[in-house]
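There is one chain below, alone, in structure tokens, taken in the form predicted on its own.
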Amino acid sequence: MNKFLVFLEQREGIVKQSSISAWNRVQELAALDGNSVVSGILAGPVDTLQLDGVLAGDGVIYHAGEDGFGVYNQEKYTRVVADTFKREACTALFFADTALSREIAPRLSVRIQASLLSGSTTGKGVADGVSRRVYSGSFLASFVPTRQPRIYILSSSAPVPAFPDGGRIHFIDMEPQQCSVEDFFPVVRNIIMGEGPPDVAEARIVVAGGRGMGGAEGFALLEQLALLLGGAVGASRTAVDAGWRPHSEQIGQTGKTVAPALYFACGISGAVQHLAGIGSAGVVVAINSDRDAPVFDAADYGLVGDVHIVLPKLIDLLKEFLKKQ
């Protein structure tokens, strides 16, 4: 029997949506395999009631809920995940594709001597490997693990719906971890992120801009639209390289892969590197003054026009619509 372990990532006590989607995706893979069970590992003080009805299938989640896990610590997280993986005799470990997982997964690969693959799972079972875009999205390559056990970083994809009424999940509180000299990393400063728009990788709606926005001031229109829609602002590499937006908002091959239900591409030409980052988006709406821009080939809806003229009209119409609701 295969035993899959899913890492559930939290920030400020909130489990990330990408991790919930990864759990549900692994449950789907286990159901297809027919001979697998799914467990989870959650580190940090979290109110587990937030997960009621959103996690599919059956399984056990091991919760290391002590305060010491509230803030990510590379060594402590690596140790608790590796110890759980070995103790429960797991055969595969799964992460959602986040900045944290890209840092901790290679360390775990060395710690537990596992194959490490990232991408979307292929075939009917995880043993068939993963596929991902290479050469700026021009080709789809397949990768197969060469040894046991295995670690997978699952690329962002459209959220997998939970089973009706969620699953039958049992939480097991783990014993407090023993302190060691490796834990004494001094905290110089705690920076708490205030309330604001959702992370571009987590948002259900993303309003992204590129070179066509003309400058940093042009993104004020995108911020207005994102605020009205309850979404997040994203940017192309060109806009980030120009210093108009932070790298945390960059979407594409060298940025974040996103899977929103609705994606606006405003003033983005549609380079293959950017399109590789939105391949799992639901509905794509493109606004560009160049009718031959490649982004229109990837869009479900396209509007040829100047974003500085189109967006204010769209914002006004949306405000009028929301007033009537």
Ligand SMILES: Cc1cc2nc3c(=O)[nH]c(=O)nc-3n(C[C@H](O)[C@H](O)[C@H](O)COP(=O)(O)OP(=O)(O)OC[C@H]3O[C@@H](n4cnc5c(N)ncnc54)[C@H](O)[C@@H]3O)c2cc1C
Contents of the next structure:
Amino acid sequence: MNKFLVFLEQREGIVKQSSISAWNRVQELAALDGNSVVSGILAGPVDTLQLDGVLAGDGVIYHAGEDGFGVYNQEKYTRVVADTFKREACTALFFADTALSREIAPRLSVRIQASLLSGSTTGKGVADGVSRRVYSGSFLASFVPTRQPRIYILSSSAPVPAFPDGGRIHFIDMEPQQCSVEDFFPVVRNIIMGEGPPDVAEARIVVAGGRGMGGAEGFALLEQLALLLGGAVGASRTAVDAGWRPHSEQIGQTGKTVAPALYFACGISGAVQHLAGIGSAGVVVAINSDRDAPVFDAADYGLVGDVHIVLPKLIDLLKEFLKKQ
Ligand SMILES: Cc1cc2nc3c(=O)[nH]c(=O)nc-3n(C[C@H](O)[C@H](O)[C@H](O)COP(=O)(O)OP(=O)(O)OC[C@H]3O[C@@H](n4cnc5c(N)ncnc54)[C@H](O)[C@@H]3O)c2cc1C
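Since the structure above is the form predicted on its own, I would like to see how the form predicted together with the ligand looks, so please show that one next.
Whole complex next, starting from this chain.
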């Protein structure tokens, strides 16, 4: 019997969409496998009612709801996950691909002596190994980690199965003695980002720009478009290296992998390292002044033109359209 444990990440009491997707993905794997149970670990004071109807399948979620878990603390989180994993005799631990999981998964692999595989898209069943894109997304390779237990960081490009009805999830509040919360590394300052656009890795629509935007000020157009569409702004590495956008928005091999339903590539040439990050995007729209730019090969719709002319027109048209709705 395989026992899968899924880490559910919260921020400010809200469980991340990427964690909900990871849970549902693991439920699908368990269903395929036929010999697996899924449980979860959720750290932090969270109103679990928010998870009603969004988590698929059957399972137990262990909730370490003490205030001490409200703010991420590497050592505390590592400890509560490792303790739960061992106590429940789990065989595999799953994370969504986030900055937090990239930090604690390696610690956990040492703590529980597990193989760690990041960027997994998962195949038919984890027992047969998982798939992972290699060489800038050019190939899909299969990996079978030799050591048990196993930790997987699921790529955000992994397709999320549709579960029309929620599952039957049972929450168990952990007793304080089950989750020791001494402060080895107290949090000195917690900086809370204001309400803003969605994270580029989780957004349904991404409007990305590259060198062709001409500078940081050129991205104001993309911000306008993203705002109208309810999407997030992304960037090529060139735009990030130039300091026009933060690294958190970089898409590609050394940035984030995104899987939006709609992706705009504006003034982006379409280098293989950039395309590695958008392999699972739905519809790709490219706007580029060079009709031979490689990005057009990866696009569903291509617009040859100057972004400084095309984008304002597109924004005006969209405003008109939205006014009529
Ligand atoms: C190990 C490694 C890792 C990398 N990781 C990443 C990564 O994660 N993400 C990433 O993006 N890159 C990555 N790169 C860099 C990548 O190889 C490219 O250099 C980069 O993606 C190019 O960015 P760009 O398309 O913005 O710029 P360019 O390649 O310079 O392209 C600019 C494009 O804008 C067009 N353009 C110019 N002016 C206009 C205009 N006014 N209107 C419309 N179009 C215009 C041009 O025709 C051109 O196609 C990596 C490279 C290496 C070696």
